[in-house]
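Below sits a lone chain in structure tokens, taken as the form predicted on its own.
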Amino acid sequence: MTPTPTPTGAGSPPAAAEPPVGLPRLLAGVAGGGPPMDLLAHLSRHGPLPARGRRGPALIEVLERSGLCGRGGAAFPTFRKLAGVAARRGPAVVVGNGTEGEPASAKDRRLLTAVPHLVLDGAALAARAVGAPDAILAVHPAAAPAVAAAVAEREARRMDRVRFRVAVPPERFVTGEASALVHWINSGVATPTMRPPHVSERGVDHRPTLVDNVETLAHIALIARHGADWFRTLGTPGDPGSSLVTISGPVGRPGVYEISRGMTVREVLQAARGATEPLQALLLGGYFGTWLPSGEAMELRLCAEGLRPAGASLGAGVLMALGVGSCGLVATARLASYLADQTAGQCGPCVHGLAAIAGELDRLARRAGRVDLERLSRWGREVEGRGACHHPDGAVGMVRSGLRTFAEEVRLHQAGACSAASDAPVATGAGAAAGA
């Protein structure tokens, strides 16, 4: 890592900074586990926000040319989100989504506790572009002190026209869904709402609302300073830029890493000092992600065009490795049970369907009798596409990939056996990565 530069004096205005070359970009100038970069160090590293040429249509146009897509999981083109909110009448609201309800992810916490001002810069720029006087940073409890301190620093210098507010929503998986987050801000209840209208039309206080992941906002802050061509110097033509990923499981150094889009799974694992035991599979994308055999996954490129043929995506930026000493079916059953417990509790197919699927998987994992796999498959088809959000779709997709990838394990469990070296618990979260 490049050392943090010496802060400029309080009386001297910061000069425009040179753009980062290579990696890291978002995490440039910070060391693992160190304190958050304060405002003066941030301005010395990145320079001031552009005063002109990056507002309204100009910022949206440069984001379109950059090819930046959302880093929260859905990968929606960022410029389209901003343009949609900017086209609405009346004052808008910006919501920075740093709730990070994904158990296997620690990237947003790492970003917010290391470089909170980069996220606040992006929120301020997005607010300018869509005509929002207010921005709400909805963050994980672990990140709230760093973000609140950064907001106070900026307010003391009166550097933003936008009014910032820091909020700490409940720690539940579904809270990060855009309509659930807006519903919580409005009413204190973190449940998804049926659409239309979309939050971009009527969100916080019935105003047009832009909900963007905090990593996406941080990228906006850098693109506004350095331009679309600079952003595209990393990544692939179809999926440019860099991303934060959380790597967990039996690897030498679990943690959060910044990668260039298009790097192979093998290259990313090598950055984490490689596997500490032979791997049988990887979960790509998080709890809504896709299990793939390690032999198939290793040479896949971590970008949209590289993962699409395998039916996978980078999702929330998660790579969870599974060693040969663990049972993939047990891991899949535990994830399914977690997701069944994390429903919003308002749609029958999700509440009852996911519980039934998780229950059958648990029986299969415990070798408690034969399970009707065709019935399990039918339940998945009946649950998909029903409800106020995509929670059942993501859960069923993960389960389906697990049953496919661990098909031999399923056959063993149906016969009362298991290939795992022991019945020790399987790690299914970010674990040590949360503090990396």
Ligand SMILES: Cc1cc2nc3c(=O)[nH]c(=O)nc-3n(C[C@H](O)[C@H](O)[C@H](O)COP(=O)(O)O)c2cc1C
Second form
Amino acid sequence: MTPTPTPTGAGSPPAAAEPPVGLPRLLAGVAGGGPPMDLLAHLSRHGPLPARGRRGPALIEVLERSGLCGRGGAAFPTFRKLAGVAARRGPAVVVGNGTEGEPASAKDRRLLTAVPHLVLDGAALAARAVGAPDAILAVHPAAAPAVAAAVAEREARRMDRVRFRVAVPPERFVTGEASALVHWINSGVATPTMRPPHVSERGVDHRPTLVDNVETLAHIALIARHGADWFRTLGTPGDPGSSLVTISGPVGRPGVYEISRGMTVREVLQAARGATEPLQALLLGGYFGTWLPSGEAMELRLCAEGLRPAGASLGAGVLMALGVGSCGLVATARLASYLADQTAGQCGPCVHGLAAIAGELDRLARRAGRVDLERLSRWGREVEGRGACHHPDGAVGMVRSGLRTFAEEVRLHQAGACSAASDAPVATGAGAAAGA
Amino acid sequence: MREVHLRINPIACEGHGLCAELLPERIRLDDWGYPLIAPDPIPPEVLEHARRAVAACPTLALALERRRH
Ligand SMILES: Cc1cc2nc3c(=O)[nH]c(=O)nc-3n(C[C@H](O)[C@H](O)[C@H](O)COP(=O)(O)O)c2cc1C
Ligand code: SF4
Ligand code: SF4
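Switch from the form predicted on its own, shown above, to the form predicted in complex with this ligand and output its structure.
Now the complete complex, all chains and molecules, led by this one.
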């Protein structure tokens, strides 16, 4: 059946809408905290799904030219993932990853509750391109009602060929890892599995499976409508397009923002009404991300090329600011403890190594005696790459950047002192951000 | 050229440490008793010992893998 996105009683089909100019793209027409954009409003803003030229195999070619990379953290070229699944035999499955286990991120929830149809459009287009009769939206509990309602609207209008299913995985950090998500869908157990086989070969119900972040799918929905050249009018040549970011910490208005990739950290913080106290550091990329001194971070461009020299990446779009009044080691130790706590408990080096590292960092943060820093960094090297998934690697990378960025603080703590004006709790979650 | 590597399945490995006893040339244990495997390929003269370690692992966590150079 050819999708006819004209809602009954809406008169003539909505004409292809004007492509959005500048920002916002994904969040265009969205008022803060309002109800989800319904199907009618969605179609009149964005227009119907595109005609043949940008669907099916042609979509993969457009995605290649667009340069879209995944927004779930690993920034892998999206066209390549679609092509990989499309090349496999038999019916495939699309999984929209909106689990958002990262505590400092709120962007996927925001996207799903504000513009669920954009994500569903992207899932439908990706499903057609890879030959998938089914698409599963695995979403955070806070987003489930909006997504389920949007699916019902589309089903009532028989809009899509693909069958949608909404699933709410358990809220654990590791659940959002692609193989863990597929494992949970298949068996109810949300732990990563060994590769091979990769989920693109054998995933949900043993079928080739495309796991894409929900923001990635929403970009696909717009690229299919407006083309690769349009996508590239924002961002940099090497890292094109816009991105959702979650900003937390001492800033005027923490929350989710849509940025052009390549904007500087300073510009992005200004969008959040700037810092409310002098900053000492920023965590870029989230709990698996990189701590950088604020002086070094401010002029960095938030794109792959801009962040690479600093050893950082945008990850899933998290920017966490740390004020001068907070202790960077306390913040680092808290994140490390959280990640150690969140292991899937399967791999010895991850379970024991992260616990040991977090334990020593906690002692360092509390100034509970001298810590053997040599051993701490050896543990980091030894834990890296020894899990079934990248959880330990991400955790160790963040810890290492914390010890580097807060090196002076480490020295003070080893001597029993601390530079922070207070040992007040540090904002490490999206609790504040999620409300904006 | 194809090289032979030892590969561990960290989900299956229970840290019995038997492999390190049988193949001390290539495997040592970390501070928690889990095997750390030397990154370079297994030289031919060690291959027989490596096979013995693989066969001895009680959880089938250890495997020999041919990798393209
Ligand atoms: C421990 C761990 C947790 C992850 N959690 C998420 C998550 O919550 N959401 C997400 O989209 N990707 C998450 N990922 C990345 C996924 O494995 C996968 O790369 C991503 O969903 C692919 O989508 P993309 O290509 O659109 O970025 C996680 C990865 C790891 C190692
Ligand atoms: S590395 Fe850690 S989080 Fe990943 S599967 Fe193993 S135990 Fe679980
Ligand atoms: S013998 Fe097997 S289970 Fe024991 S440490 Fe070696 S690989 Fe792990």
